[in-house]
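First comes one chain, alone, set out as C-alpha coordinates in the form predicted on its own.
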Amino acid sequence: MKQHDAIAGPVLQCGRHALDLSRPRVMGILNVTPDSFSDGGNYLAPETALTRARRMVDEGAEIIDVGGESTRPGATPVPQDEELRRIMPVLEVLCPSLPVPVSVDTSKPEVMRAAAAAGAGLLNDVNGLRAEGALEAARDSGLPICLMHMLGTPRTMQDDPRYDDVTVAVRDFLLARVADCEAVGIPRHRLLLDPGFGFGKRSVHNYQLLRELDQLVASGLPVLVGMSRKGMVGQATNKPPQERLHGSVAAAVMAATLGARVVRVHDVAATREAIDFVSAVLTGGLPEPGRGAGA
(Lines of atoms letter the chains of each structure in order from A and count residues from 1; the text may use other names and numbers.)
(Lines give C-alpha, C1' and ligand atoms only; values in the text may rest on other atoms or scores of the structure.)
Protein backbone atom coordinates (compact mmCIF):
# COMPACT_ATOMS: atom_id res chain seq x y z
CA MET A 1 0.00 0.00 0.00
CA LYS A 2 1.53 3.28 -1.10
CA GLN A 3 0.56 6.53 0.59
CA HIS A 4 -0.52 9.13 -1.95
CA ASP A 5 1.34 12.43 -1.80
CA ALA A 6 -0.75 15.56 -1.35
CA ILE A 7 -1.13 17.31 -4.70
CA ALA A 8 -3.25 20.08 -6.11
CA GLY A 9 -6.52 18.74 -7.45
CA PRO A 10 -8.98 19.95 -10.06
CA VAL A 11 -11.95 22.19 -9.46
CA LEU A 12 -15.14 20.61 -10.76
CA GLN A 13 -17.75 23.05 -11.97
CA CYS A 14 -20.94 21.43 -10.67
CA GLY A 15 -23.59 23.69 -12.13
CA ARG A 16 -23.55 26.89 -10.06
CA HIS A 17 -21.19 25.35 -7.48
CA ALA A 18 -17.44 24.80 -7.69
CA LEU A 19 -16.07 21.71 -5.94
CA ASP A 20 -12.37 22.03 -5.11
CA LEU A 21 -10.73 18.61 -5.07
CA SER A 22 -7.34 19.72 -3.80
CA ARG A 23 -8.39 17.96 -0.56
CA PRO A 24 -10.62 14.91 -0.01
CA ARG A 25 -14.31 15.84 0.08
CA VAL A 26 -17.26 14.18 1.79
CA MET A 27 -20.39 13.23 -0.18
CA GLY A 28 -23.46 12.58 1.94
CA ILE A 29 -25.83 9.81 0.85
CA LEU A 30 -29.54 10.64 0.56
CA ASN A 31 -31.58 7.67 -0.65
CA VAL A 32 -35.19 8.46 -1.62
CA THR A 33 -36.01 4.79 -2.04
CA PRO A 34 -38.18 2.40 -0.03
CA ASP A 35 -35.66 -0.46 -0.25
CA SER A 36 -32.04 0.70 0.05
CA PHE A 37 -30.04 -1.66 2.28
CA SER A 38 -29.21 0.84 5.04
CA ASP A 39 -31.72 3.71 5.07
CA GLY A 40 -34.52 2.75 2.69
CA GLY A 41 -37.80 4.57 3.30
CA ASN A 42 -36.40 7.19 5.68
CA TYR A 43 -36.33 10.25 3.39
CA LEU A 44 -39.06 9.85 0.79
CA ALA A 45 -40.89 13.15 1.45
CA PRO A 46 -39.19 16.28 0.04
CA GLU A 47 -39.39 18.11 3.38
CA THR A 48 -37.80 15.19 5.24
CA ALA A 49 -35.13 14.88 2.56
CA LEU A 50 -34.32 18.59 2.81
CA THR A 51 -34.02 18.40 6.59
CA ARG A 52 -31.66 15.45 6.29
CA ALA A 53 -29.61 17.12 3.56
CA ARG A 54 -29.24 20.32 5.58
CA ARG A 55 -28.12 18.32 8.58
CA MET A 56 -25.46 16.56 6.51
CA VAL A 57 -24.24 19.92 5.17
CA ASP A 58 -24.03 21.23 8.74
CA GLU A 59 -21.99 18.14 9.61
CA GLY A 60 -19.53 18.85 6.81
CA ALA A 61 -20.88 17.27 3.62
CA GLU A 62 -19.66 19.16 0.55
CA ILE A 63 -21.94 17.37 -1.91
CA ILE A 64 -25.24 15.50 -1.47
CA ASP A 65 -25.90 12.38 -3.56
CA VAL A 66 -29.59 11.67 -4.23
CA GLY A 67 -30.68 8.24 -5.47
CA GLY A 68 -34.14 7.04 -6.45
CA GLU A 69 -33.29 3.43 -7.33
CA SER A 70 -31.71 0.97 -4.93
CA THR A 71 -28.57 -0.69 -6.27
CA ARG A 72 -28.14 -3.13 -3.38
CA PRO A 73 -27.33 -6.73 -4.37
CA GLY A 74 -30.44 -8.41 -5.76
CA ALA A 75 -32.34 -5.16 -6.31
CA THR A 76 -35.09 -5.10 -8.93
CA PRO A 77 -34.84 -2.36 -11.59
CA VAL A 78 -37.14 0.63 -11.12
CA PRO A 79 -39.10 1.96 -14.12
CA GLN A 80 -38.06 5.38 -15.37
CA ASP A 81 -41.37 7.05 -14.48
CA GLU A 82 -41.16 5.74 -10.91
CA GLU A 83 -37.56 6.93 -10.48
CA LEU A 84 -38.56 10.37 -11.74
CA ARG A 85 -41.56 10.41 -9.41
CA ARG A 86 -39.27 9.71 -6.45
CA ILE A 87 -36.42 12.10 -7.11
CA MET A 88 -37.81 15.13 -8.97
CA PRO A 89 -39.82 16.63 -6.08
CA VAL A 90 -36.75 16.19 -3.88
CA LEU A 91 -34.38 17.78 -6.42
CA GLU A 92 -36.75 20.69 -6.94
CA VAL A 93 -36.49 21.44 -3.21
CA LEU A 94 -32.81 20.62 -2.65
CA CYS A 95 -31.09 22.16 -5.65
CA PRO A 96 -32.11 25.79 -5.05
CA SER A 97 -31.88 25.52 -1.25
CA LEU A 98 -28.52 23.93 -0.48
CA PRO A 99 -25.16 25.74 -0.46
CA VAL A 100 -23.47 22.66 -1.95
CA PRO A 101 -23.96 20.76 -5.23
CA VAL A 102 -26.48 17.94 -5.51
CA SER A 103 -25.40 14.76 -7.26
CA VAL A 104 -27.92 12.39 -8.83
CA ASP A 105 -27.30 8.65 -8.71
CA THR A 106 -28.93 7.32 -11.89
CA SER A 107 -28.22 5.27 -15.01
CA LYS A 108 -31.20 6.43 -17.08
CA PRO A 109 -30.66 9.10 -19.79
CA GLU A 110 -34.04 10.77 -19.31
CA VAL A 111 -33.51 10.98 -15.56
CA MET A 112 -30.10 12.56 -16.21
CA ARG A 113 -31.69 15.19 -18.47
CA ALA A 114 -34.46 15.98 -15.99
CA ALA A 115 -32.02 16.16 -13.08
CA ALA A 116 -29.72 18.53 -14.96
CA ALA A 117 -32.68 20.75 -15.83
CA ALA A 118 -33.68 20.82 -12.15
CA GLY A 119 -30.26 22.13 -11.12
CA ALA A 120 -28.28 19.01 -10.24
CA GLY A 121 -24.53 19.52 -10.15
CA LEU A 122 -23.14 16.03 -10.90
CA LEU A 123 -24.27 12.75 -12.48
CA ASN A 124 -23.26 9.57 -10.67
CA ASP A 125 -23.82 6.47 -12.84
CA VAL A 126 -23.17 3.01 -11.38
CA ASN A 127 -23.48 1.63 -14.91
CA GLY A 128 -20.69 3.77 -16.33
CA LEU A 129 -22.89 5.45 -18.99
CA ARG A 130 -23.50 2.12 -20.75
CA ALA A 131 -27.28 2.51 -21.19
CA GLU A 132 -28.38 3.48 -24.68
CA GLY A 133 -28.31 7.27 -24.94
CA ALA A 134 -26.53 7.79 -21.59
CA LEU A 135 -23.29 9.09 -23.12
CA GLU A 136 -25.18 11.70 -25.11
CA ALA A 137 -27.39 12.72 -22.18
CA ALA A 138 -24.35 13.13 -19.94
CA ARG A 139 -22.51 15.10 -22.61
CA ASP A 140 -25.43 17.45 -23.20
CA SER A 141 -25.88 18.11 -19.47
CA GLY A 142 -22.55 19.91 -19.25
CA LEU A 143 -22.11 18.42 -15.77
CA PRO A 144 -19.30 16.37 -14.25
CA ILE A 145 -19.92 12.62 -14.41
CA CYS A 146 -18.77 9.82 -12.13
CA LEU A 147 -18.12 6.58 -14.03
CA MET A 148 -18.38 3.43 -11.91
CA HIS A 149 -17.34 -0.17 -12.53
CA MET A 150 -19.99 -2.85 -12.02
CA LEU A 151 -19.84 -6.49 -13.07
CA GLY A 152 -23.34 -7.50 -14.22
CA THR A 153 -26.41 -5.75 -12.82
CA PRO A 154 -27.51 -5.09 -9.22
CA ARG A 155 -29.81 -8.13 -9.48
CA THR A 156 -27.03 -10.50 -10.61
CA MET A 157 -23.72 -8.85 -9.66
CA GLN A 158 -23.04 -10.91 -6.54
CA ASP A 159 -24.00 -14.31 -7.99
CA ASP A 160 -20.44 -15.47 -8.71
CA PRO A 161 -18.03 -12.59 -9.45
CA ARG A 162 -14.59 -13.71 -10.67
CA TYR A 163 -11.47 -11.85 -11.79
CA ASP A 164 -7.93 -12.78 -12.75
CA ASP A 165 -6.80 -9.44 -11.27
CA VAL A 166 -9.61 -7.19 -10.06
CA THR A 167 -7.51 -4.02 -9.97
CA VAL A 168 -6.38 -4.42 -13.57
CA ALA A 169 -9.91 -5.32 -14.72
CA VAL A 170 -11.49 -2.31 -13.00
CA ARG A 171 -8.80 0.10 -14.18
CA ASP A 172 -8.97 -1.09 -17.79
CA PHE A 173 -12.77 -0.93 -17.83
CA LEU A 174 -12.86 2.61 -16.46
CA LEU A 175 -10.16 3.91 -18.79
CA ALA A 176 -12.06 2.38 -21.73
CA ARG A 177 -15.17 4.25 -20.58
CA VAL A 178 -13.16 7.46 -20.37
CA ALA A 179 -12.11 6.92 -24.00
CA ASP A 180 -15.76 6.38 -24.98
CA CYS A 181 -16.71 9.61 -23.20
CA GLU A 182 -14.01 11.55 -25.00
CA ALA A 183 -15.13 10.08 -28.32
CA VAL A 184 -18.60 11.65 -27.95
CA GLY A 185 -17.26 14.99 -26.76
CA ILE A 186 -17.14 14.69 -22.95
CA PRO A 187 -13.80 16.18 -21.85
CA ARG A 188 -11.63 14.46 -19.25
CA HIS A 189 -11.91 17.38 -16.85
CA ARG A 190 -15.58 16.49 -16.32
CA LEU A 191 -14.91 12.89 -15.29
CA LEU A 192 -14.45 11.07 -11.98
CA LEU A 193 -13.77 7.36 -11.52
CA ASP A 194 -15.35 4.97 -9.00
CA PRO A 195 -14.01 1.40 -8.66
CA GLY A 196 -17.44 0.22 -7.51
CA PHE A 197 -16.78 -1.39 -4.15
CA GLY A 198 -19.38 -4.11 -3.60
CA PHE A 199 -20.69 -4.05 -7.16
CA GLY A 200 -19.93 -7.49 -8.55
CA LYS A 201 -17.06 -8.11 -6.15
CA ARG A 202 -16.40 -10.39 -3.23
CA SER A 203 -14.82 -8.97 -0.08
CA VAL A 204 -11.41 -10.28 -1.17
CA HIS A 205 -11.79 -8.26 -4.39
CA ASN A 206 -12.87 -5.16 -2.48
CA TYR A 207 -9.92 -5.39 -0.11
CA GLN A 208 -7.47 -5.72 -3.00
CA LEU A 209 -9.04 -2.73 -4.76
CA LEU A 210 -8.66 -0.62 -1.63
CA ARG A 211 -5.05 -1.71 -1.04
CA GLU A 212 -4.21 -0.87 -4.65
CA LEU A 213 -6.37 2.24 -5.03
CA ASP A 214 -3.29 4.31 -5.88
CA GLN A 215 -3.16 2.45 -9.21
CA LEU A 216 -6.48 4.02 -10.17
CA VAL A 217 -5.46 7.39 -8.75
CA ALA A 218 -2.42 7.24 -11.05
CA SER A 219 -4.80 7.70 -14.02
CA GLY A 220 -4.79 11.39 -13.14
CA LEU A 221 -8.57 11.56 -12.82
CA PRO A 222 -10.26 12.20 -9.46
CA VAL A 223 -11.38 9.01 -7.72
CA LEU A 224 -14.66 8.69 -5.80
CA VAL A 225 -15.20 5.77 -3.43
CA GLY A 226 -18.26 4.39 -1.66
CA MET A 227 -17.71 1.79 1.06
CA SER A 228 -19.97 3.14 3.79
CA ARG A 229 -21.76 0.37 5.73
CA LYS A 230 -21.16 -2.14 2.92
CA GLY A 231 -20.63 -5.89 3.23
CA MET A 232 -16.85 -5.53 2.95
CA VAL A 233 -16.99 -3.61 6.23
CA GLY A 234 -19.45 -6.02 7.81
CA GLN A 235 -17.39 -9.08 6.93
CA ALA A 236 -14.30 -7.62 8.59
CA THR A 237 -16.11 -6.31 11.69
CA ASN A 238 -18.99 -8.79 12.05
CA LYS A 239 -21.44 -5.91 12.43
CA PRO A 240 -24.85 -5.26 10.79
CA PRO A 241 -25.20 -2.20 8.48
CA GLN A 242 -26.33 0.25 11.16
CA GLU A 243 -23.33 -0.65 13.39
CA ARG A 244 -20.55 -0.27 10.81
CA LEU A 245 -19.57 3.31 11.63
CA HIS A 246 -16.03 2.67 12.80
CA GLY A 247 -15.13 0.30 9.99
CA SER A 248 -16.66 2.66 7.43
CA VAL A 249 -14.64 5.60 8.73
CA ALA A 250 -11.46 3.48 8.63
CA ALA A 251 -12.20 2.59 5.00
CA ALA A 252 -12.72 6.27 4.12
CA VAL A 253 -9.46 7.24 5.81
CA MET A 254 -7.53 4.54 3.93
CA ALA A 255 -9.03 5.68 0.63
CA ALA A 256 -8.24 9.34 1.28
CA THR A 257 -4.67 8.49 2.26
CA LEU A 258 -4.28 6.62 -1.03
CA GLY A 259 -5.53 9.57 -3.04
CA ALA A 260 -9.34 9.35 -3.25
CA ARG A 261 -10.81 12.81 -3.69
CA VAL A 262 -14.46 12.09 -2.78
CA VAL A 263 -15.75 9.66 -0.13
CA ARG A 264 -19.44 8.79 -0.31
CA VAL A 265 -20.83 8.10 3.18
CA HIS A 266 -23.89 7.80 5.38
CA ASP A 267 -22.20 9.04 8.58
CA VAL A 268 -21.00 12.51 7.61
CA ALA A 269 -19.88 14.03 10.93
CA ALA A 270 -17.54 11.21 11.97
CA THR A 271 -16.11 10.86 8.47
CA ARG A 272 -15.63 14.63 8.09
CA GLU A 273 -13.60 14.77 11.31
CA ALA A 274 -11.42 11.85 10.23
CA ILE A 275 -10.90 13.25 6.73
CA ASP A 276 -9.99 16.67 8.16
CA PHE A 277 -7.20 14.97 10.10
CA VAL A 278 -5.99 13.14 6.98
CA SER A 279 -5.99 16.42 5.05
CA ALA A 280 -4.06 18.19 7.79
CA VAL A 281 -1.38 15.49 7.79
CA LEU A 282 -1.08 15.35 4.00
CA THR A 283 -0.89 19.13 3.64
CA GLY A 284 1.46 19.78 6.55
CA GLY A 285 -1.18 20.86 9.01
CA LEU A 286 -2.44 23.89 7.10
CA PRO A 287 -6.09 24.64 7.96
CA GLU A 288 -8.69 24.89 5.25
CA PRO A 289 -10.34 28.32 4.98
CA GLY A 290 -13.37 28.40 7.23
CA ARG A 291 -12.16 25.57 9.48
CA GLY A 292 -10.30 25.89 12.74
CA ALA A 293 -6.77 24.59 13.29
CA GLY A 294 -5.54 23.14 16.54
CA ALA A 295 -2.27 24.33 18.01
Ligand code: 7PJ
Second form
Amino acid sequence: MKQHDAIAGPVLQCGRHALDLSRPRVMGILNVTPDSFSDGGNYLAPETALTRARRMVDEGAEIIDVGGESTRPGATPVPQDEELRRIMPVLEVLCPSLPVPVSVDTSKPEVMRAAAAAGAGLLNDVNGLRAEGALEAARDSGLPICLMHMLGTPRTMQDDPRYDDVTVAVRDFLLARVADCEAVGIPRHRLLLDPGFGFGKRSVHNYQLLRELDQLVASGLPVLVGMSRKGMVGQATNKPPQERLHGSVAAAVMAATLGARVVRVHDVAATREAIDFVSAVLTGGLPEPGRGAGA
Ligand code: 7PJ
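What does the same protein look like in the form predicted in complex with this ligand, given that the last one was the form predicted on its own?
Entire complex below, previous chain first.
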Protein backbone atom coordinates (compact mmCIF):
# COMPACT_ATOMS: atom_id res chain seq x y z
CA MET A 1 0.00 0.00 0.00
CA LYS A 2 1.33 3.42 -0.89
CA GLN A 3 1.75 5.89 1.91
CA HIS A 4 -0.67 8.44 0.48
CA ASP A 5 -3.38 5.78 0.32
CA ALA A 6 -2.95 5.24 4.02
CA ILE A 7 -3.30 8.87 5.00
CA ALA A 8 -6.00 10.01 2.59
CA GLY A 9 -9.50 9.61 3.93
CA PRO A 10 -12.88 11.19 4.36
CA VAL A 11 -14.13 13.20 7.29
CA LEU A 12 -17.61 12.08 8.29
CA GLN A 13 -19.89 14.66 9.84
CA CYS A 14 -21.54 12.74 12.67
CA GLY A 15 -23.98 15.32 14.00
CA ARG A 16 -21.87 17.79 16.02
CA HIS A 17 -18.76 15.61 15.79
CA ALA A 18 -16.39 15.37 12.83
CA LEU A 19 -14.90 11.90 12.47
CA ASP A 20 -11.65 11.89 10.53
CA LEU A 21 -11.20 8.54 8.80
CA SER A 22 -7.72 9.27 7.49
CA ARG A 23 -6.64 6.50 9.86
CA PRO A 24 -8.43 3.57 11.44
CA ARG A 25 -10.77 4.31 14.34
CA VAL A 26 -12.04 2.12 17.15
CA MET A 27 -15.79 1.80 17.80
CA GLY A 28 -16.57 0.54 21.31
CA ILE A 29 -19.58 -1.72 21.78
CA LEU A 30 -22.15 -0.79 24.43
CA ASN A 31 -24.95 -3.33 24.64
CA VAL A 32 -28.13 -2.24 26.38
CA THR A 33 -29.89 -5.56 26.01
CA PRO A 34 -31.30 -7.10 29.21
CA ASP A 35 -29.04 -9.20 31.36
CA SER A 36 -29.45 -12.68 29.91
CA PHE A 37 -29.53 -14.21 33.41
CA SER A 38 -32.56 -12.18 34.40
CA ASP A 39 -36.10 -12.46 33.20
CA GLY A 40 -36.07 -9.06 31.60
CA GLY A 41 -36.82 -5.62 32.91
CA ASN A 42 -33.25 -5.40 34.13
CA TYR A 43 -31.72 -2.94 31.66
CA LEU A 44 -28.53 -1.04 31.78
CA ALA A 45 -29.11 2.11 33.85
CA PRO A 46 -28.12 5.28 31.95
CA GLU A 47 -25.52 6.22 34.60
CA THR A 48 -23.91 2.77 34.30
CA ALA A 49 -23.93 3.11 30.52
CA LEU A 50 -22.28 6.52 30.77
CA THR A 51 -19.55 5.16 33.05
CA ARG A 52 -18.85 2.29 30.65
CA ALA A 53 -18.88 4.59 27.63
CA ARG A 54 -16.53 7.12 29.29
CA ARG A 55 -14.15 4.35 30.12
CA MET A 56 -14.09 3.19 26.49
CA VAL A 57 -13.46 6.78 25.37
CA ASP A 58 -10.57 7.03 27.85
CA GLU A 59 -9.21 3.82 26.38
CA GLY A 60 -9.28 5.31 22.88
CA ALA A 61 -12.71 4.64 21.42
CA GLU A 62 -13.70 7.31 18.91
CA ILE A 63 -17.28 6.09 18.44
CA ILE A 64 -19.59 4.38 20.94
CA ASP A 65 -22.07 1.94 19.38
CA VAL A 66 -25.27 1.52 21.39
CA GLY A 67 -27.45 -1.49 20.62
CA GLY A 68 -30.77 -2.51 22.14
CA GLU A 69 -31.58 -5.51 19.98
CA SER A 70 -29.53 -8.69 20.13
CA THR A 71 -28.55 -9.80 16.63
CA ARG A 72 -26.94 -13.03 17.76
CA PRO A 73 -27.73 -16.07 15.60
CA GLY A 74 -31.14 -17.41 16.57
CA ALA A 75 -32.19 -14.20 18.36
CA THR A 76 -35.84 -13.20 18.04
CA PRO A 77 -36.69 -9.61 17.08
CA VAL A 78 -37.38 -7.03 19.76
CA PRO A 79 -40.58 -4.96 19.37
CA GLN A 80 -40.04 -1.30 18.59
CA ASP A 81 -41.42 0.02 21.89
CA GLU A 82 -39.15 -2.30 23.78
CA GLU A 83 -36.09 -1.24 21.79
CA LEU A 84 -36.93 2.43 22.36
CA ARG A 85 -37.40 1.79 26.10
CA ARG A 86 -33.95 0.25 26.27
CA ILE A 87 -31.92 2.73 24.26
CA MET A 88 -33.56 6.15 24.52
CA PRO A 89 -32.75 6.84 28.20
CA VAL A 90 -29.16 5.83 27.46
CA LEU A 91 -28.91 7.99 24.32
CA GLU A 92 -30.38 10.98 26.15
CA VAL A 93 -27.55 10.79 28.68
CA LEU A 94 -24.70 9.75 26.36
CA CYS A 95 -25.22 11.97 23.31
CA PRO A 96 -24.85 15.34 25.05
CA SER A 97 -22.15 14.13 27.46
CA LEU A 98 -19.60 12.22 25.38
CA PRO A 99 -16.82 13.89 23.39
CA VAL A 100 -17.27 11.34 20.58
CA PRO A 101 -20.21 10.42 18.34
CA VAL A 102 -22.72 7.83 19.52
CA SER A 103 -23.73 5.29 16.94
CA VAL A 104 -27.03 3.43 17.15
CA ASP A 105 -27.25 -0.21 16.12
CA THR A 106 -30.82 -0.49 14.84
CA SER A 107 -32.82 -1.59 11.80
CA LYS A 108 -36.06 0.17 12.70
CA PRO A 109 -36.97 3.48 11.04
CA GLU A 110 -38.75 4.88 14.09
CA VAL A 111 -35.77 4.09 16.29
CA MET A 112 -33.50 5.82 13.74
CA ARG A 113 -35.66 8.93 13.86
CA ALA A 114 -35.80 9.00 17.67
CA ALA A 115 -32.05 8.38 17.92
CA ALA A 116 -31.24 11.19 15.50
CA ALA A 117 -33.51 13.54 17.46
CA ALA A 118 -31.67 12.59 20.68
CA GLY A 119 -28.33 13.56 19.14
CA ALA A 120 -26.93 10.29 17.79
CA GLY A 121 -24.01 10.73 15.39
CA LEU A 122 -24.24 7.65 13.22
CA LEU A 123 -26.76 4.97 12.24
CA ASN A 124 -25.52 1.38 12.16
CA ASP A 125 -27.98 -0.93 10.43
CA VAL A 126 -27.10 -4.64 10.25
CA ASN A 127 -30.06 -4.95 7.87
CA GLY A 128 -28.64 -2.44 5.37
CA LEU A 129 -31.73 -0.15 5.45
CA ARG A 130 -33.97 -2.88 3.99
CA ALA A 131 -36.87 -2.40 6.44
CA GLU A 132 -39.79 -0.48 5.03
CA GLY A 133 -39.20 3.23 5.62
CA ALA A 134 -35.59 2.78 6.73
CA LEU A 135 -34.04 4.47 3.68
CA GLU A 136 -36.22 7.52 4.22
CA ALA A 137 -35.61 7.66 7.97
CA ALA A 138 -31.87 7.40 7.40
CA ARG A 139 -31.96 10.07 4.72
CA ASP A 140 -33.95 12.47 6.88
CA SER A 141 -31.56 12.01 9.82
CA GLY A 142 -28.76 13.69 7.89
CA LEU A 143 -26.37 11.27 9.63
CA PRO A 144 -23.74 8.91 8.23
CA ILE A 145 -24.97 5.34 7.88
CA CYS A 146 -23.18 2.02 8.06
CA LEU A 147 -24.72 -0.44 5.58
CA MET A 148 -24.05 -4.05 6.55
CA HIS A 149 -24.50 -7.24 4.59
CA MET A 150 -26.56 -10.01 6.15
CA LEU A 151 -27.93 -13.14 4.48
CA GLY A 152 -31.40 -13.83 5.91
CA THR A 153 -32.39 -12.58 9.36
CA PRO A 154 -30.70 -13.10 12.74
CA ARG A 155 -33.18 -15.90 13.42
CA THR A 156 -32.38 -17.83 10.25
CA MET A 157 -29.02 -16.58 9.01
CA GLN A 158 -26.86 -19.47 10.19
CA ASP A 159 -29.15 -22.12 8.61
CA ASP A 160 -26.80 -23.42 5.96
CA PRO A 161 -25.59 -20.19 4.29
CA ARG A 162 -24.20 -20.75 0.77
CA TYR A 163 -22.40 -18.52 -1.71
CA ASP A 164 -20.73 -19.02 -5.10
CA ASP A 165 -18.20 -16.34 -4.16
CA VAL A 166 -18.92 -14.62 -0.89
CA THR A 167 -16.77 -11.56 -1.61
CA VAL A 168 -18.54 -10.92 -4.91
CA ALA A 169 -21.97 -11.50 -3.35
CA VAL A 170 -21.31 -9.14 -0.44
CA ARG A 171 -19.77 -6.43 -2.62
CA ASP A 172 -22.59 -6.60 -5.18
CA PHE A 173 -25.20 -6.46 -2.42
CA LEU A 174 -23.57 -3.47 -0.73
CA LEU A 175 -23.07 -1.55 -3.98
CA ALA A 176 -26.73 -2.16 -4.85
CA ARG A 177 -27.68 -0.74 -1.43
CA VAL A 178 -25.47 2.29 -2.11
CA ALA A 179 -27.37 2.82 -5.37
CA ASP A 180 -30.69 2.52 -3.51
CA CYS A 181 -29.47 5.08 -0.98
CA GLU A 182 -28.44 7.51 -3.70
CA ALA A 183 -31.82 7.02 -5.41
CA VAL A 184 -33.66 8.31 -2.32
CA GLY A 185 -31.23 11.19 -1.83
CA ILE A 186 -28.58 9.88 0.56
CA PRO A 187 -25.24 11.03 -0.84
CA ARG A 188 -22.50 8.41 -0.89
CA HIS A 189 -20.22 10.52 1.28
CA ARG A 190 -22.56 9.62 4.16
CA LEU A 191 -22.11 5.86 3.73
CA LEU A 192 -19.84 3.23 5.23
CA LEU A 193 -19.81 -0.42 4.13
CA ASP A 194 -19.58 -3.50 6.34
CA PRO A 195 -19.29 -7.10 5.07
CA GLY A 196 -21.18 -8.33 8.15
CA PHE A 197 -18.87 -10.95 9.60
CA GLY A 198 -20.88 -13.81 11.08
CA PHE A 199 -24.20 -12.67 9.63
CA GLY A 200 -25.23 -15.58 7.43
CA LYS A 201 -21.67 -16.81 6.89
CA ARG A 202 -19.66 -19.88 7.84
CA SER A 203 -16.08 -19.46 9.02
CA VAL A 204 -14.79 -20.28 5.54
CA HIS A 205 -16.86 -17.34 4.21
CA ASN A 206 -15.72 -15.02 6.99
CA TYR A 207 -12.06 -15.85 6.38
CA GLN A 208 -12.39 -15.26 2.64
CA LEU A 209 -14.13 -11.94 3.26
CA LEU A 210 -11.34 -10.79 5.56
CA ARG A 211 -8.58 -12.05 3.25
CA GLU A 212 -10.19 -10.19 0.36
CA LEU A 213 -11.27 -7.10 2.30
CA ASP A 214 -9.21 -4.92 -0.05
CA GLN A 215 -11.85 -5.65 -2.72
CA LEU A 216 -14.47 -3.92 -0.60
CA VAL A 217 -12.04 -1.14 0.32
CA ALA A 218 -11.54 -0.58 -3.43
CA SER A 219 -15.15 0.64 -3.63
CA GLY A 220 -13.78 3.91 -2.28
CA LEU A 221 -16.26 4.02 0.60
CA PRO A 222 -14.94 3.65 4.15
CA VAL A 223 -15.20 0.08 5.43
CA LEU A 224 -16.27 -0.82 8.98
CA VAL A 225 -15.74 -4.32 10.38
CA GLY A 226 -16.96 -6.18 13.44
CA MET A 227 -15.22 -9.44 14.32
CA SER A 228 -14.72 -8.95 18.06
CA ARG A 229 -15.15 -12.25 19.96
CA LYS A 230 -17.11 -13.77 17.09
CA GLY A 231 -17.22 -17.42 16.08
CA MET A 232 -14.68 -16.91 13.29
CA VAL A 233 -12.15 -15.97 15.99
CA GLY A 234 -13.16 -18.83 18.29
CA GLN A 235 -12.99 -21.33 15.45
CA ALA A 236 -9.39 -20.42 14.70
CA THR A 237 -8.17 -20.11 18.30
CA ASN A 238 -10.38 -22.75 19.91
CA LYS A 239 -11.40 -20.35 22.69
CA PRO A 240 -14.76 -19.47 24.24
CA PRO A 241 -16.10 -15.90 23.73
CA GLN A 242 -14.55 -14.44 26.90
CA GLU A 243 -11.08 -15.65 25.86
CA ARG A 244 -10.99 -14.32 22.32
CA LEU A 245 -9.10 -11.08 22.99
CA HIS A 246 -5.87 -11.93 21.21
CA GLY A 247 -7.57 -13.45 18.20
CA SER A 248 -9.93 -10.46 18.01
CA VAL A 249 -7.02 -8.03 18.11
CA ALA A 250 -5.33 -9.98 15.31
CA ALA A 251 -8.54 -9.75 13.27
CA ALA A 252 -8.70 -5.97 13.82
CA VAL A 253 -5.04 -5.60 12.84
CA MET A 254 -5.58 -7.57 9.63
CA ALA A 255 -8.64 -5.52 8.73
CA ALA A 256 -6.91 -2.20 9.39
CA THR A 257 -3.88 -3.30 7.40
CA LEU A 258 -6.15 -4.13 4.46
CA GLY A 259 -7.76 -0.69 4.66
CA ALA A 260 -10.71 -0.89 7.09
CA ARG A 261 -11.36 2.54 8.66
CA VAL A 262 -13.47 1.52 11.66
CA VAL A 263 -13.20 -1.57 13.84
CA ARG A 264 -16.12 -2.37 16.13
CA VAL A 265 -14.85 -4.06 19.30
CA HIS A 266 -15.53 -5.01 22.92
CA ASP A 267 -11.91 -4.63 24.05
CA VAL A 268 -11.05 -1.04 23.29
CA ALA A 269 -7.70 -0.52 25.05
CA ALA A 270 -5.95 -3.53 23.53
CA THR A 271 -7.39 -2.93 20.07
CA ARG A 272 -6.50 0.74 20.14
CA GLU A 273 -2.88 0.00 20.98
CA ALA A 274 -2.60 -2.51 18.15
CA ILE A 275 -4.36 -0.23 15.67
CA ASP A 276 -2.10 2.68 16.64
CA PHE A 277 0.81 0.53 15.59
CA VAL A 278 -0.83 -0.26 12.24
CA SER A 279 -1.49 3.47 11.75
CA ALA A 280 2.10 4.31 12.49
CA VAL A 281 3.32 1.84 9.89
CA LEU A 282 0.80 2.92 7.25
CA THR A 283 1.50 6.63 7.72
CA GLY A 284 5.25 6.27 8.15
CA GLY A 285 5.01 7.35 11.76
CA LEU A 286 3.34 10.71 11.24
CA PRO A 287 1.97 11.74 14.62
CA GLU A 288 -1.71 12.48 14.68
CA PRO A 289 -2.51 16.08 15.59
CA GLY A 290 -3.93 16.21 19.09
CA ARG A 291 -2.51 12.88 20.17
CA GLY A 292 0.70 12.21 22.07
CA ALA A 293 3.48 11.08 19.72
CA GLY A 294 4.60 8.44 22.20
CA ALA A 295 8.16 8.83 20.97
C1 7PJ B 1 -21.96 -6.10 13.92
C2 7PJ B 1 -22.81 -5.03 14.20
C3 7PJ B 1 -21.05 -6.01 12.84
C4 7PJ B 1 -21.94 -3.81 12.45
C5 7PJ B 1 -23.20 -6.63 15.60
C6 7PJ B 1 -21.79 -9.02 17.72
C7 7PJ B 1 -23.09 -9.07 17.01
N8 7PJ B 1 -22.80 -3.88 13.48
N9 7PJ B 1 -23.59 -5.38 15.25
N10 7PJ B 1 -21.07 -4.83 12.13
N11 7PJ B 1 -22.21 -7.09 14.83
N12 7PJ B 1 -21.90 -2.70 11.70
O13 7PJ B 1 -21.23 -7.97 18.03
O14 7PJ B 1 -21.29 -10.16 17.98
O15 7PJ B 1 -20.27 -6.90 12.50
S16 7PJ B 1 -23.96 -7.50 16.90
